[in-house]
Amino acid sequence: MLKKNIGKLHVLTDTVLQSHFSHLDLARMAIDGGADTIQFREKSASTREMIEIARKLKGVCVEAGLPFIVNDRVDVALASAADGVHLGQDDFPIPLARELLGTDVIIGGSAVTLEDAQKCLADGADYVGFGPVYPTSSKLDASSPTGIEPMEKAIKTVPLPFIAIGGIHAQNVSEVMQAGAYGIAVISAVCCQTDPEQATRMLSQALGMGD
């Protein structure tokens, strides 16, 4: 049984890939559509702007009773009292983030290989964000797609919840979950759609979370 509320449908808010919706718009629509975790992803704003947005997002998530996670930025997570932070291989070291944020905060780590996933475990991560599983255009610096088999092998080896990311949409959710993933994380599958709420609802239903 999980000690922390990791969530099965992580929606990453993004205003670089699209400009129709703000982070707050996306969070609210994703929550209305059934997302159970919101992750703030911002690469271009100033630190002050990020903290201001993150604090508002935290408020939205508190109202909905959902965990709020900040992508990459430990300082913004601290300043916004976020429930967690997600860190890539080249981001802030997970053990040091744990020292700063404490034992109760959720810390996710990114992995592309089995070795990466094992390092996440050794470093004290609460979950592994594995991928990109499929081709994706959401990250310009994304690695080549891993496919299903490497993730399935890592899941069998590393005793942490795996959140699959990269090119995931309603039509391939079942394949990912059958491989043993605990949940999924999406960016463009929600943020870049004309109706983010409905897009989230389709993913939620594909995960068996919907009505």
Second form
2 protein chains.
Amino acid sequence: MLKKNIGKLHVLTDTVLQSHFSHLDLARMAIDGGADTIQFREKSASTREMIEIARKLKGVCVEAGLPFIVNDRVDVALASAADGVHLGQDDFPIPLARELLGTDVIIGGSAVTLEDAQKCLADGADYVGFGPVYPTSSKLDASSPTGIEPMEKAIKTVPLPFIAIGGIHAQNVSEVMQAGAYGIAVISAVCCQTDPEQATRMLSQALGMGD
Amino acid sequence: MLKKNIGKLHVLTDTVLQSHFSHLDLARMAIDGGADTIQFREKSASTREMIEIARKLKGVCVEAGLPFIVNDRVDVALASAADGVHLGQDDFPIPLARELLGTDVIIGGSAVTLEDAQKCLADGADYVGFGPVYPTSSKLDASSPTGIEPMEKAIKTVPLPFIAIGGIHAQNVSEVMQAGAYGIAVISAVCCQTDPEQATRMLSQALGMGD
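Next block: the form predicted in complex with a further copy of the same chain, after the form predicted on its own:
Then the entire complex follows, led off by the chain already shown.
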């Protein structure tokens, strides 16, 4: 049992790759489709706007009983009483985030290699976001796809739940889960689909969640 | 006497309007030229980069015995142990920043109108950044120039030190100071000059500071 409520199907809301749906639209549809974690990722809005959106997303997640995680911005997480932050390599340092946010808040770290994952553990992260596992159209990361094997090795070495990210869709979910991933995180597989709710449902079913 | 160390010549380091000097270059030259507050304003770098730069700037300010202020980013201010934050209308909310940062940290708010300045006071700001007073090439603000009179009226009404900003240079400093400003904040008048140190010195002399 994990000490914290870390979901298996993290949907990152994105309004850069698509502009048809708002963060709030995406969160609602993803939750209706079975997502159990919403991560707010926004790089270009003003801090004030980010906080406004984050507070709304937090409200939606509270209603659904799901953890709400903010990507990168510890200030926005604090202002929206987020349940957690996800901190990439170029984001806020994990040890300092832990100091500021306390022990109860979920902190996720990003890893592309075993060494990154070990650093996440040493830094005090609660889970590892590993990838990009597969080629991804989200291009969030300049890194080449890791493939399954390096993730599998990292999972065996680092005693943290691994959330696989990068190019994951309903057809390859089973592969990452068989490699020992605890769950998955998706962006374009939900946000860039014509029906984000249905797209989430396909992933949720592929993960064997819910009904 | 002010309770906190609020400078009279705030130089905002900028690497958008110019790319010849780094934030650190600008801070050093501004301090050598007589600036008594450095404000770090950076919107496009990664959080990790911002923190790295902010920590260096804080070091330079500590050596010089000057307050170091971070624009907008409370997370970066926390990570760099900044002496203060400057929060514009689209930035982090002042009351929440006060709660997170404590009573000793300097918090500046932005105001274009008397009402804004009153809100800064009510929110718990330590000073008001008022402007743009004059037309500015920095285009930081979509607002039209306020001119001197509205600032003068706000200064008489709101019992906080006012730092005038927007289009201020050595030739109009006396006008804003005669209107009751406590000090000035500049961007392009220092950062976009061929000799930022000398440009700062001209302003410092116009303010009657130092030697």
